[in-house]
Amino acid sequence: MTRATGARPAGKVAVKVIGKALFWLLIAVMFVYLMFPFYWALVSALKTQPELIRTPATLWPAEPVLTNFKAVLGNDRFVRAMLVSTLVATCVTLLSLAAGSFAGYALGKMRFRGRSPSLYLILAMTMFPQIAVLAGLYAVIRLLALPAVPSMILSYLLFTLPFTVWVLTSFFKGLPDSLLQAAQVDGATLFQAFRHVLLPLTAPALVTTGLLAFIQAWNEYLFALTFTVIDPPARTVPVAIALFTGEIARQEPFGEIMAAAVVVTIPLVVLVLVFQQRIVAGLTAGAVKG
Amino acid sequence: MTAESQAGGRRTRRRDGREGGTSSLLRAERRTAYGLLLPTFIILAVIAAYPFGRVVYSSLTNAKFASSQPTSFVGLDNYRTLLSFTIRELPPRLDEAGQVVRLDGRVQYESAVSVLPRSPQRYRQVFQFGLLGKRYVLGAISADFIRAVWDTVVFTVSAVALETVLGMVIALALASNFRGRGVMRAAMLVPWAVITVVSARIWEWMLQPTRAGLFNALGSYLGISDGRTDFFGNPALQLPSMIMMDVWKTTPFMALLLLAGLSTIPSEYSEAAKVDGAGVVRRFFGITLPLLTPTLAVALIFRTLDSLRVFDIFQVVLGNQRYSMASFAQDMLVSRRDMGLSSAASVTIFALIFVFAILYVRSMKVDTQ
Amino acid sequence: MRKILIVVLAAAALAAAQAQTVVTVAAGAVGQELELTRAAAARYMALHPDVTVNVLETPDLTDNRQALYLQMFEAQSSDVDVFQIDVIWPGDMAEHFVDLYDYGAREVADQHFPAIIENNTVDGHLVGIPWFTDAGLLYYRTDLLAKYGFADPPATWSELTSMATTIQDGERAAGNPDFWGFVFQGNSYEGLTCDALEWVSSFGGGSIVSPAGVITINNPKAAAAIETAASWVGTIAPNGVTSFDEESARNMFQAGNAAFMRNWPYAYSLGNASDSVIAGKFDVSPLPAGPDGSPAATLGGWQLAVSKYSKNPAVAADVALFLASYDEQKVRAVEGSYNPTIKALYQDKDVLAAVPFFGSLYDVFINAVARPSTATAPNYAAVSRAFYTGVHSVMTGQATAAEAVAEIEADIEDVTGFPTGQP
């Protein structure tokens, strides 16, 4: 494509077509890795019991059954579960969101001794792996004698608040400095330069961020696990999956899981979509253009 | 406004701020940017301090996980028994007439067994290598957790690559504008969106070892395999097929920060460099790879520490075959109970972590003021 | 006005409390297991309505339920105070259970099979009274058995062998390449350590560290018994059963591809579900046994065990009690064909009417074989992992069943070191 900026006209369109062919083939490509694990969600979803299991695999339940995903439905903890999931997801990404953004502005805009360190310290905090602090964290969490679900709003800071100031004190960073000073010598308070200069611009990041972060909380399972063994309606997405189980001891619904796993990604999929699209429009609206 | 200009202008304004701040003024910067870090030292302080404190502090002792036996302090023990590894020459097998001992041309060396100490610990095999025409054994106290550690490096090292680049080229494709780009955009949040211990189980179903999995099904269809293939008991398959569940369940996090990234440099650079005559691959070297650096770490920082306390998957999928650091430093907590040695695993997972993080701000200059 | 309505709702709680004792019984999630431990709760209630009884489901892969339960009990929580417990947990959890010897369980103990009473007895206190069993079972396909010509199950694993082949070839050149003999749980785990055990025991090998504490693995039946297992990997089973699990196992034999499986019972109602293609085409055996041995059978099964942690030991225990009874026990065999561990209830016709192979399989539980956990805590999970990980091995080819019974040995006196010696 390089060289087509000298080439003839005819050979600048033949190179365009095969531009673009190249292009919708890479899209292709990657529509298809993306999905085909989910694809085999699905189909084994709809599939039945003797089928799911039958070699070779098919690549189309022969005759697709809606047993599972009636299951899955039908399970009123399991709803249940998809509400408390939002809920707590939800507060986790306002809370690191709100706290990061005013840690990132400091990091990443302010000067001051410490910064380094802070930031780091920051990061070290989620260096362990879960396993290795559940039991510290429990502990704190029967100190505080905190129901399930701020237990599970709390500890998943852990691991999105560290996230949320990193990558917000880099977008930070990477605005020009002019933008804010050229708001501040307008007049506006440290507030309104925040509002109308500098968060419109960083939407795109937190909003990104917002959502790695919702899902990084909505996925989680082993602190869940703990916190609501006593507490079963506070019991999140992954957990009440983790509990579905066949009639039988040691009988594994793997069909139902896989229901459930399509049954939640896709609202999930679409949801975040729509509100990123608002959260954005409306972050954007009262922009000063630099 | 130009590149150069906004970059200038950048410049001077820093300086002059330097040069002309009083000491008040900048006092009161500092107060204010205190004050911002305030909430997350806060909430910070309330859940990970203890936590944090306290795995320290066990590694340093013989605690035994929910055991009321008593605990006493072991200074480095832990530490010691983990990370003790010994190298030692395997002698070649001799027969009776003290020839060596050769099968198909190949010489035959003794046992591991033979060379590694016994007392006061066992020292058992990792793996052997040669090298200038010699054969070594690497013995360890912990081998398993030698072998852990080589395991989640390679891993890590292998998955958080093959990541970072389809990443970029996802973010650099759907930066564009075409049309169906909403339908990509969620295409790219699914692996993300399925939840970990659940992808794991999917993916353990595509891999199984008959014809009853996608892979093998497909494999035999298109006559490449015998539809036999056991990508969970071989152990040359093994790490393989972790990374390849790993790279497509988090290929959209690194897609979703580098488009952010890209979403936030002007647009004027890129179609300033273009005028004067800029190729694709120069404008993505020359401009936006170095503008993208910041975001770009970032991403790296957190893809590896999460790849360095890999855990559902290996636990899931491989269970006790082989284990990831962190699922070695569970096995050793939930079935052998040993707090203090857990402890170790955890603390050196940490102290790994905070290796590669510094490696990727120092070589990548992000910490620059 | 605000004071008095504090003190008379603190007086009210107070009195709520002192009138409802809350018992929390920590159990299977599995749908009907956790149904029938609900409806055995509310009959509970029923008989004693100043007590509360909460059923908690917890998650059915043992290695979480486990981690869960340690979790609690690192925290001393007072939660939850009747915990269902695995076969191989008695020993390792034992100082966070009472005796429940205290609480009157030495009337019933004697009705129970005398091997799980024995593993749930650690320095002469019963940390939980059994509630349900299991133990390894030969499936085998009757309709293949007789279009090839075998009128009997396998009596030896020989036999098995021959059995396996015949049947393995003639379903391949019927036009069935996914087809295999034998399959059973060869993964790197617990399971492995089951089916290995039951190997290494009818070969007459011994049982890895005797109940005395000796550490009789290395021993040439041991070995021999490995090594034919081994044989298996590859010509009678297929090469990715050392990733294999009990579903996996289960997947592979009631989709129709295997002859013979060894499986736990819960196989079983559901090879017979109404849309299974081999429903009606199976039976069950006693697992075959060695050249000169006899058949053994893995012990596995759930028992009830009461925290130490709890407000009121005394409640909890008589819940524990009930819900192992003669009479619940009967309930759940009969609706949901749990294996009860009260000898009686092995002759009592409503059982026998609801779960005709419970008869014929009494010898098979009864003689059951322990895993050495009691003998071996709190070390057992070390053991166990040195156990399953040698025997793997050399199922993959790694080492020799010789090596590894070395190996094991050696791994098993490092972790406990308990003396060595013959079965």
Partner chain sequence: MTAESQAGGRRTRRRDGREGGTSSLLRAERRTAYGLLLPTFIILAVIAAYPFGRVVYSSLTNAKFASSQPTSFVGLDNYRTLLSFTIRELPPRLDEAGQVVRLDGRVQYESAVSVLPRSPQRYRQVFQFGLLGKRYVLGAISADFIRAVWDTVVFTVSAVALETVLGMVIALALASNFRGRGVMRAAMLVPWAVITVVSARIWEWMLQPTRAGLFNALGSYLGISDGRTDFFGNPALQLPSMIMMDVWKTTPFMALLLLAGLSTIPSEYSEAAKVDGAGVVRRFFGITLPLLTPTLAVALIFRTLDSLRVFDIFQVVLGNQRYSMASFAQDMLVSRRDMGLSSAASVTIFALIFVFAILYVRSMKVDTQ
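This one's a predicted model, so the numbers in the text were calculated from it and none came from an experiment. Positions refer to the first chain, counted from 1. The term rigid core refers to the maximal set of C-alpha atoms that superpose within 1.5 Å between the two forms. First, how it differs from the form predicted alone.
- Relative to the superposed core, residue 229 undergoes a Cα shift smaller than 2 Å between the two forms.
- When the rigid core is held fixed, the Cα atom of residue 52 travels 2 angstroms or more between the two forms.
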Second form
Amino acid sequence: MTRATGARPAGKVAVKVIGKALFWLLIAVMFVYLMFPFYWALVSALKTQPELIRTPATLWPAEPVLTNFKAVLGNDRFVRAMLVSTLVATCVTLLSLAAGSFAGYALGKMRFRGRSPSLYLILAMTMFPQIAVLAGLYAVIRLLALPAVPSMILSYLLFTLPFTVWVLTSFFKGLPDSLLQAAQVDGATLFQAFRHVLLPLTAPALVTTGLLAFIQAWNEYLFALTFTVIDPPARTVPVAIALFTGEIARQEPFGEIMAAAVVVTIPLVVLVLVFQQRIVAGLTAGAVKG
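Let's compare: the form predicted together with the partner chain is above, so bring in the form predicted alone.
Chain only, nothing else included.
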């Protein structure tokens, strides 16, 4: 009996150790799977052109060089594209948060006829692929004679705004109604209660949805390519990278493309690191209360 009793804890410990080892192995596999593309882009950006076309490929450059980064940062079209992308993504994010916060407040805290159908209609707007609305949207933009940059800002709102409204609506629903009632008892109007009481509590959700909207606008390619065909100076970074041309005919500037990809990824990584705590708080609160 003593031996059998002693074998059970040992067996449980072995199962626990194996389970933990498998868990960390899974984490390691996921980490390599997610980080390898960025690692390969960085390695390729540090290689020379002869080493890029060498077979078999090497996992690290023999002599790392910064030539590709210098070429990219010295490219006036790429620098201008970075500025345009920053302007477009920032405007899209601010407009999405401004309109989404008001809509989320109304849909989450107010009772009116058609509230539920409005929510499902907003959700349905996210189901349309970009290519399905591109032709009609381009015709409207041409009819209104809008410049490329405002066209991209208004077009991106079609995809960032529904997501922002839906997430913020769920977050506003999770806030206690007693806060709104207490503010009204103290004489605050609906807008004052929204501005001074409820809106500060939604900061984590605003940061989370705003960052996701910024990333979506920053990486968008199809609309940017279409609307900047006749206005090349208004190209964003995804279009500028796709249209990179080499110095020699029939040469694909793979090293410069990878260097540009690393450069445009750095701002997103910095934003995520800066707002990491608020992002986690927003995602956790939405998961619990939504």
